[in-house]
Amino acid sequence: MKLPLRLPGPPSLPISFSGRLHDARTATAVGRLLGAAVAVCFVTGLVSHVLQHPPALLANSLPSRPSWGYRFSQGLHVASGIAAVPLLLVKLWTVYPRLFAGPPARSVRHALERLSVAVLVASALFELFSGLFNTAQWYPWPFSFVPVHFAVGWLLIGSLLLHVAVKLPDIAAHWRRRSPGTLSLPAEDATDRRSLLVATGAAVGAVTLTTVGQSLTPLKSLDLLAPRHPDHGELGLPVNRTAARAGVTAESVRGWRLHVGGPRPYEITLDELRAMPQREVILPIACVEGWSRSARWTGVRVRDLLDRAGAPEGALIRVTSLERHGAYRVMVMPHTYARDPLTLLAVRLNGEELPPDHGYPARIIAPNRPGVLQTKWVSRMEAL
């Protein structure tokens, strides 16, 4: 028996797949769920960014109510982003044969379409997985997360809208369950599609239920995969940034005095602050990483401190922390927050003196406010 003179080479990458689940109907069914998750994530991400970095027109007019507003929107932002991860992976699985089909470009229009798809896939993968890393406070990159995540979010939504516009005829043709071309599918293919969609729904439900408890506290007993548990922390409240990490030591708070600036500036000691009329409020700490927890805070209303200094009613308020470094060491608070009766310079948490990691000697707590702007270790407040 003669052996062939030339050994066969490696098999070439196939450009067509026989599996019926790599079809337009399956891609559309998964894609509309993914599109809904991305839309919710984008809108709630905009809310979060505006509250953290308000544009000039809104700098002094952001709403302080509802008091739970940021907790709800940011919890929904992180939950929808996590839910989108398995949806994106399944969506890519349904369409990947087309991603690698040749030739790379049959025309200028086709080349532009392939380029837009490449931008869409890259930006979606970056947004979802960088956001996932942010929930764990793990940043394996040299750039600042917030501005880059925000910018790529616009790139993602723009490329998604372009992709939907290009593929709109295909999407419309395969939107309904009994769309043209699906009636003749073999029974086993229809069953496989249903099984894939059920498994995808189960995966989305599993990752959502095991992480959403970090902000939706009635489900906290199911909080198995989230990096934070709402009950784990000193006095039952988690901590992102400790006093040691912020460089706030016992020496730096010794002899603490609060400086309040305005037409009638003054200083006040911690004992004098405690002797002022105290208010008690129940407000959540809601962090950009997705966790939140309500707590009972006791302290002096910020508006009372400002009134004593003669601060104008509509003035922006600059709050400075004792921490030595950090992007939020100095925070500017709109008058809508500063004048809200729920906004306190708190000295007690859940009936106990503030621990150092929660901002001792005093910290800001305000309604509908991102956690990074609830300044700890406050040393100065002044009207701008």
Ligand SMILES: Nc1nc2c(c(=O)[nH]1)N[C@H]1C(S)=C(S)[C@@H](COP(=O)(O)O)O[C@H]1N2
Given for the second form:
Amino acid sequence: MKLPLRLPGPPSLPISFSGRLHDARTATAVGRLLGAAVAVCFVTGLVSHVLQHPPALLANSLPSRPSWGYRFSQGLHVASGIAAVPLLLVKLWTVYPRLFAGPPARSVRHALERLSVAVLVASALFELFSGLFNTAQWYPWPFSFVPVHFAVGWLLIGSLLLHVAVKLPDIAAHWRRRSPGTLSLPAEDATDRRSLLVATGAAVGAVTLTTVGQSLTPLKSLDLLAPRHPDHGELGLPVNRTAARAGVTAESVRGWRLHVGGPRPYEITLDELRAMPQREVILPIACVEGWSRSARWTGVRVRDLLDRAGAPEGALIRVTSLERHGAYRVMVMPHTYARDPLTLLAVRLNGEELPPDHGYPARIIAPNRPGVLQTKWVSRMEAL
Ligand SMILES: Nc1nc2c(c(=O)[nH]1)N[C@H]1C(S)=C(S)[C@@H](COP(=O)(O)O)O[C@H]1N2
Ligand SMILES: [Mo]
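Given the form predicted on its own, state the structure of the form predicted together with this ligand.
Below, the chain from earlier opens the complete complex, with every other chain and molecule after it.
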């Protein structure tokens, strides 16, 4: 059946949309799923931001456990963002007649409401697509991804809360299966709505199953649409930035020494580092872009290296890479990570000497930290 859509009150609409399922009931049903996905994405995004760029207050007290924490939260961030894409498209399809309904503004209140919806739609599209492009390491824009994605995230959550508040009466009326009184819709539409929701659920299931294997490794064989496959890469671990791209050459690692700064600074060669007590840990690399993979690392505990330099227990540690340029050349490590017995300066990966692309001669591996902070080609460590 045709369902004419008309907004109440004068003046009458210059355009009139008609069609099925462009109604509040469908919009609410899809909207609550989308809202849940966006909420999960926002919270896990905040976790990621705080772990990567800790505010001064938390700078030296972030938890290094659970060791899989970041892997889990970032996997969820990317999975919920991907799941939100089909949900957003269906939601926009259900409401688009209203987006183009005239007149543009009936009152100041109405104008503000439409403005907030415009901000909501624009920020949602921006967040989901910029995030999706980021998982593919594709940056077709002139700005820096992290600060802009973070700022627009707040815009999105703010306009979403405002939208939910404005629509609360509609949401309340349509939340449960049976719409009360005049709001109830003909039976044929209920079947259509069910089909639409089933199809939407199938789309969400399909995009999730074909991408989530990039971090949920038991499902890695289904990983058809994910930009990364967790198995691809030397020694079964993906490589983001190769030694060649970082400008780290055989020349630049020749005669490598590790400088450890503190009250009793010292330098050691790779052979001396290998002669120190070696530990083995199983820890994941969890890239902010969504892929993650566990591996077996062997090396010296960072805290043993620091103790030898007399570094104070609570000091922040600055780690510097051989790499000449690049945003991840210098990394600061809170003492909670530096003192964790799982945190190593690793020299071996999965039983083999570290290959150049994985950070030869030595790299950091720490629990519950974003991949970008697992510094490769380490040359210097100092207590601040
Ligand atoms: N020095 C340095 N270390 C680095 C990077 C880098 O660009 N330079 N990339 C980081 C990123 S983004 C990730 S996800 C991890 C894991 O990348 P890998 O698998 O290429 O080692 O290494 C990190 N360590
Ligand atoms: Mo990364």
